[in-house]
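Only one chain comes next, encoded as structure tokens, the form predicted on its own.
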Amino acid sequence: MKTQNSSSNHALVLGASMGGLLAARILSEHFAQVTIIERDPVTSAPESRKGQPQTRHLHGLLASGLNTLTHYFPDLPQALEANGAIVQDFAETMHWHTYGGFRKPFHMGLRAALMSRPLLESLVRERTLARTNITLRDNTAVKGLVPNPERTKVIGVEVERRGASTTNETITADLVVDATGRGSRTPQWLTELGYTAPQESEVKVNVGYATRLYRRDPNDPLGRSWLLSTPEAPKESRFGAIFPIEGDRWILSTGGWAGDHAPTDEESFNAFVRSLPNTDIYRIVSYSEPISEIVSHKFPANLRRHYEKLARFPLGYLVLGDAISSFNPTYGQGMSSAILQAAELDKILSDDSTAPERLAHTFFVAAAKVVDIPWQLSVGEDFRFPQTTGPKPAGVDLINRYIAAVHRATQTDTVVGEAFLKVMNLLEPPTSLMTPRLMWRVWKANRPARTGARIPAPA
């Protein structure tokens, strides 16, 4: 479905958070106009946005969203450098308690970004604006969907300009893509449309944490790693991570599942850090610096909506990132997921076979299998707490079983450190951590006469 070099053809982007910046950027080699539009006013400034409230906490960018950014902005690592932020091994800097120990560090030759979202997100805007014919409409709301007469394709939105005065025009385009994030309307839109909705999966873990940012000393022994407690669950519920990112400074974010929440009051919010397994993040806490205030911030739900299996669908229009779904964040998925679905996107457009007419269906059966193993991931560790609510996939506590027994052998065993992180990074799928050989070890290394663990021995 090549439509690059056409000299019509018009793209529009919902949204300006990462989803929509790359969709925007792959957009650009396939229309000869792309306009982003954004509900919020944009500045060139690293910045959270009213309609980001999320970026203000702790944010992984996982080794599949990096290459793959990479490949759009190839000088993306070096200014993220030079403008402070930490690229650097992995696994060679991780300082990760979990299920009673820490994971074994070990150089594994994967990259691995630290630094603010809105660090990030700006550096991505600037070199997607930087792109000649991608143009950003900041401050202004879209109210709606604007079909054709037979109401079969979407041929653009009409929006309202915010500002000094409030005016209401229509945009028209020959493909939409709507990266909104979770609050997506689409599903209101589609049923004024007269089509319907996407089934929805909701799987409940009512999470909640608290973030903090602090002041780094670059000599720190601790200073360029990344500190991580994570719970043996159902018997601990409690997370903490602190990250050092640009600007000389730490941010931790810290929270738990099911209503075990970190208080936002100072001393409070102290006592929830000390409480961590991994003691090193409250000492860093404890001599250094806070600069700023304690914010807070509340997940219900991981939340899928399946377009894929939509029998009907308007031309001219793609839902992408968070608007399909969005995950716990306390996995860092997020991100790395609506940057991996844009690439897909790219990939089907590059398609001469793929005809205008099935699109829509072809681009959320490739989303949809991004999406899976993200949400397997996700929705698996949650349903470790038995206050989690929803569909819960067949087999999920068998396997949780030995997953657990994987946490255990990473700790000793780099093998099994390195199988665990690029699952982890969504470089692999979970079914690589069941290979005979990989089952031998995480049994040897969870033998009872070594752990006391009762794990059975692989097939």
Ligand SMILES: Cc1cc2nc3c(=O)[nH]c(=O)nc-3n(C[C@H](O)[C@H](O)[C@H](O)COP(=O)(O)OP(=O)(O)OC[C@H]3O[C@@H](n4cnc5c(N)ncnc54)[C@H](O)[C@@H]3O)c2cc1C
Second form
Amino acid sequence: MKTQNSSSNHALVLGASMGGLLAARILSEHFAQVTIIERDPVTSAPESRKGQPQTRHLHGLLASGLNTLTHYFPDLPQALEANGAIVQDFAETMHWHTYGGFRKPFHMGLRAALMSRPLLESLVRERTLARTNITLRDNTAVKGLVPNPERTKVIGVEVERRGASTTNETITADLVVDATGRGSRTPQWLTELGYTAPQESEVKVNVGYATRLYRRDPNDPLGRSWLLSTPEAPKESRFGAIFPIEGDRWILSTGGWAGDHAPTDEESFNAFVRSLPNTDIYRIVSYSEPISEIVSHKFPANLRRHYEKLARFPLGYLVLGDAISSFNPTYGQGMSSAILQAAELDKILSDDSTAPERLAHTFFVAAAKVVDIPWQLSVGEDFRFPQTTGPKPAGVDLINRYIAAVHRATQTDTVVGEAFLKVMNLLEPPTSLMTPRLMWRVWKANRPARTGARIPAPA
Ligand SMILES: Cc1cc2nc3c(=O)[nH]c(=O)nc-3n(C[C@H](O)[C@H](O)[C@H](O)COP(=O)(O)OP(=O)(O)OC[C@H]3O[C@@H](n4cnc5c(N)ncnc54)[C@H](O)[C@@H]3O)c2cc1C
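For comparison with the form predicted on its own, kindly provide the form predicted in complex with the ligand.
Next comes the full complex, this chain leading.
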């Protein structure tokens, strides 16, 4: 075993996916040197790696995530478009069918980027690694933490370098950030060092995804539209979405809650797509040439690790992204949550008054505030299904009845539509939907007389 020279002012980021890359970009302004350690081999091409199998499935980036990424990588929207992605108004171009109808389109000026997750990540990676003080060490798996003799501080990690032969090494650093995703081993590593593992909240949903790529005719009149179908739960349990992405392709992901998963054989997959209430999704599938196999992914549960509640935590160590919380992916919040957490870290590191011994707690409290909102939104929606199990937030059934009415109101009222999209994009808190003015509009839009009885009143 060899030991790399201890460099003062060196930060280590574990994991080179969306959370790790942005964390490294941010740390590069606060540390002389930043090293990213990634278990998989990484190339410069857009790729789905073994360590992030979810990236083969449809990934939408919320406006809050895109805005924050653009703050750190100002040319990102242009680079996305130059590579064939579509950046356009969220409210104008999204054909979203839910609760028996389509949300009314309108101009909002809220940018959405439609691309494959590997393209987005490759552009973020390229820009991160272009910074001269960031190095990526791929093919290198983190095996454990290295503490100081008193076990009060993490001073590095033990890694296994994979290649023709396997070598073990210790890499030292002043700060280590775990961005290894949902499978993070920090809870075990903490107990090995004599600390308590964080309490976990788990809300089981048993969601399954199946995804396929299709060729997209650039002259297709629907070719810049993105179509969604989400269920009127619990009587419906299936979702589907088809987005135009780079390379003149469509990406279609479909599936359902509570075990209602899409099959991966062609005939049954097509029948599943045909069963979606937004029939335009199947229409596109029926005239487009499939160009990939059908791949599946199972998502068992929303998972949250409450690092903010720990009384003791080692110095020089943080956790970020899916390693803190992973949400039911159908709401498209995971990347934006990781991005917003990284931006909180930037704020805290920029504040000279944060003493090193307060860093972890201050960060975990800020990250928990970021996570609270997507957690509340996704877990709240998931509890519409009676099969969902886990800690149920107080009052969620009542809130869900109101949100169902909000969904219906977005079919006719663009003021409600705008307020709802801001919440969904993590730009405003859910309480912004509860103002008297908005509740009045929601009530009005749900009155059978006004809507021609097309939209049933909330139960
Ligand atoms: C089916 C599906 C669809 C989704 N759709 C969306 C969507 O539409 N929009 C959205 O915003 N989010 C979506 N998500 C969530 C999104 O993929 C995650 O939130 C996001 O990838 C989290 O990034 P991360 O960097 O925290 O972790 P991850 O992306 O999980 O990356 C962890 C990285 O750490 C590496 N690693 C792991 N262990 C080690 C180790 N011991 N040593 C070194 N490296 C290691 C892995 O190889 C990997 O590169 C979806 C998720 C799923 C499952």
